[in-house]
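One chain is shown next in structure tokens, namely the form predicted alone.
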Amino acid sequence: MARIQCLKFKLFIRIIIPLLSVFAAAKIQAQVKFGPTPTKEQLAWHDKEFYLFMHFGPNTFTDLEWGHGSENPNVFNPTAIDCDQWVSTAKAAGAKGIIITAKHHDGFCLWPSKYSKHTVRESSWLNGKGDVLKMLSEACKKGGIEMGVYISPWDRNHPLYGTPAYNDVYINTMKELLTNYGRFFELWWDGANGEGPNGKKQQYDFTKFKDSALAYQPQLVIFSDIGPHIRWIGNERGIINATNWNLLDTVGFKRGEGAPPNDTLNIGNFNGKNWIGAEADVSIRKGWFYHQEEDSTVKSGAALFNLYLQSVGHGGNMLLNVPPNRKGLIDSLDVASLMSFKKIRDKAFKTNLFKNAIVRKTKTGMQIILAHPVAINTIQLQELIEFGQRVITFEIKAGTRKNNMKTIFTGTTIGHKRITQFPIQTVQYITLNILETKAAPLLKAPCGYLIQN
């Protein structure tokens, strides 16, 4: 343990490093919970840190983004649909899990639900006897990956839509769900809530829908504006704000329209009462779903990684959308990016310069001494989150001695995984100050990268 002096009152920073103890395990105060903690389940979605999404529907068949509710079951037509192709895919590219768009805001369902009459029972797609969600549960279970459901509330196809029966059509095609095709990691819900077929907007009763939802599975993680558990980061570029605080208050908003402004949703409150982490989603293309027009749009294996950078280095998760194609599989362009991302990943990683180092005690947080100069330019920081999110501010320092160190970077919060980055540096010495807490910080083992294109 460091004992140290930080803006006028006495803090402790307990450095957690594998396999190397740097300072005594004695019982102190620091590691007691401060503010808003997460779940357990919540500690197990922020360490999957990147994981798939997969929007597939009729809108595939059809180019639209947003489909009318009004459209011929029969325009679903996979013609090679692979499950086992979709898990291996996202195996290979270091994803945790895949969430399914089961059913979008046209009111498909891509089960056989006895809920609706516009489903892939009444498509013509393997004689109405297909069932999207069984394949890919099935895929998932045995390719040893974590699933996840998207179902949309907004259901423009449903003659009951618009009314107060629809609430519980919306719970029954939840249970269908939950309930039949075994366990899922995260529900998502969009906020999105526009007319029906008989041209009303529908009153969603979300404490309902969510008592329910983990009344069938309680390990559940649910996504939403606001939550309960995981917020939106008020955009679709991927990108979370360098300040990134897992805390919300929810009092008085509401999902879609009377939600938090985007800024609030991107930052976090500092005081926020509730702990929602942020994960950060956004498309692999152009669009949401796959259009072959859009192939040219397929974003790089670089540009992804600078997604990730800015979204599970700022604290999130990233959620990358990788929509089917025509045929029901991830197509080759999508593949090739995946692969690269991965690759590019694996490489940037691999070598942990910090992983000898010295690790010492200093007045304002620790100092790491290297065995010799090396060159370097990312440094990643992690807080303990369980026991809360405590750092506001820091700076780092470095130099090849210790007398003569410039500060190389300086940010605000820390969180589940802070990649900081910054020009190339030849050091020996680095040092991370803790300017401003919450209470006393609570890190583990930093580690030191040397990234280069």
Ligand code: FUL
Contents of the next structure:
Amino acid sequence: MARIQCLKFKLFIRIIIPLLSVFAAAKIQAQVKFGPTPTKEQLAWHDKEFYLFMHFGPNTFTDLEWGHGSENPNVFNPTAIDCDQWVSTAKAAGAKGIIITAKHHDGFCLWPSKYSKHTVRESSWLNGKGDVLKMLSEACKKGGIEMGVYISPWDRNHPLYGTPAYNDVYINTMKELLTNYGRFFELWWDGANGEGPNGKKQQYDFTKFKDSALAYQPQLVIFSDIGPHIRWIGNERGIINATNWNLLDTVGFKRGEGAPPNDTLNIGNFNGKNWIGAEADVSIRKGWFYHQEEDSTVKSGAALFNLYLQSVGHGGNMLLNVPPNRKGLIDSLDVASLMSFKKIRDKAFKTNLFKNAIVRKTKTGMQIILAHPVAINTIQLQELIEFGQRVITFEIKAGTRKNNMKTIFTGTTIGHKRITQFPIQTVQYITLNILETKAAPLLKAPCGYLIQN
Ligand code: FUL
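Could you give the coordinates for the form predicted together with the named molecule, as opposed to the form predicted alone above?
Now the full complex is given, and it begins with the chain already shown.
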């Protein structure tokens, strides 16, 4: 009994006190938010980290990437659609949600929209009675996973596209989706804007789009090149710069062609006026839609893990596109790769080697003292971003004795999560020095890992 109490006491000293001191520091500064800070919805979005994108529609059956909008609706004919399989696959992969292309650029609506004549209702799939949004929203609810919608503003089918009246069509379309299928966590606005069926481009009324969407679902986090809530990262390779500010200046910029340069979107603005986190969208395959001829391009679990380190590990979120096949199922090749990705993640982050460490705050950061030397090659850092993103540059020193510490990593920005990697080191003492910061740094307890193939 006495031994157990002693162990408990030791545990208290090792884990709870250091954590308390970190959180106490956070509390003292609670009123001192620095610069732009995330809303509670943005904060919850940051914590999702990884979720799936699903591109599905006529393109799945015509092998196009950008449908023309003139496709016969009958081409859309998934023979064995099973949204429960999508959800169970997402859950097994550790993904926190699914974002579906409710309408891609071809204008085809995966639900029977009143505002279009190019929908599942016009197809012979399930005798025109099918509704993918209904199926998926029910499956997500049943499976306890969140859902989001991509609704392409660009519409190559709608006869009113290119006229002011189309803006109301788009708003009505959003309203249908946002009021009939439950709550969504995210709304995705694609920046692509080409010509409609009459050869005209649309002048989008994004202010009205945003106000309407948030009036229907105020908790929505809206994605586009420039937010309002989360931003594109300037590439579709899934890679966010190691320097990543959750801040962006949007005045004078537009979505699509008028967006900030891609490298700005990839890094954010050091002194940006708005909190707009980075979302890395990337496909598991070459294209966004399923094409059998691209089966050989499915990324391996290891390749996905590498992208995870460069998106989530660089303080952003990973939106991985896993497009259903012509049956209406996540293809077995993609499932296998997702499961391998999950296994690699689980193995990598299973043992936090700093779990029982003594963590002390120092003037310039933190000192971590382990009970005995361990081999590590990864340290995960996190700022308490609810108080603002503060750290500009940092270094990590480590060694087996207090007096033989060497620098093992220098980096820029931490934000929601920074997974630092370096060659394997045997260490017992680790020091994190914050070299430059905008305000007193507020960090969660760091974690240490040995990640091996
Ligand atoms: C792009 C689109 O044009 C692609 O088809 C795809 O939907 C991708 C996620 O965004 O801008």
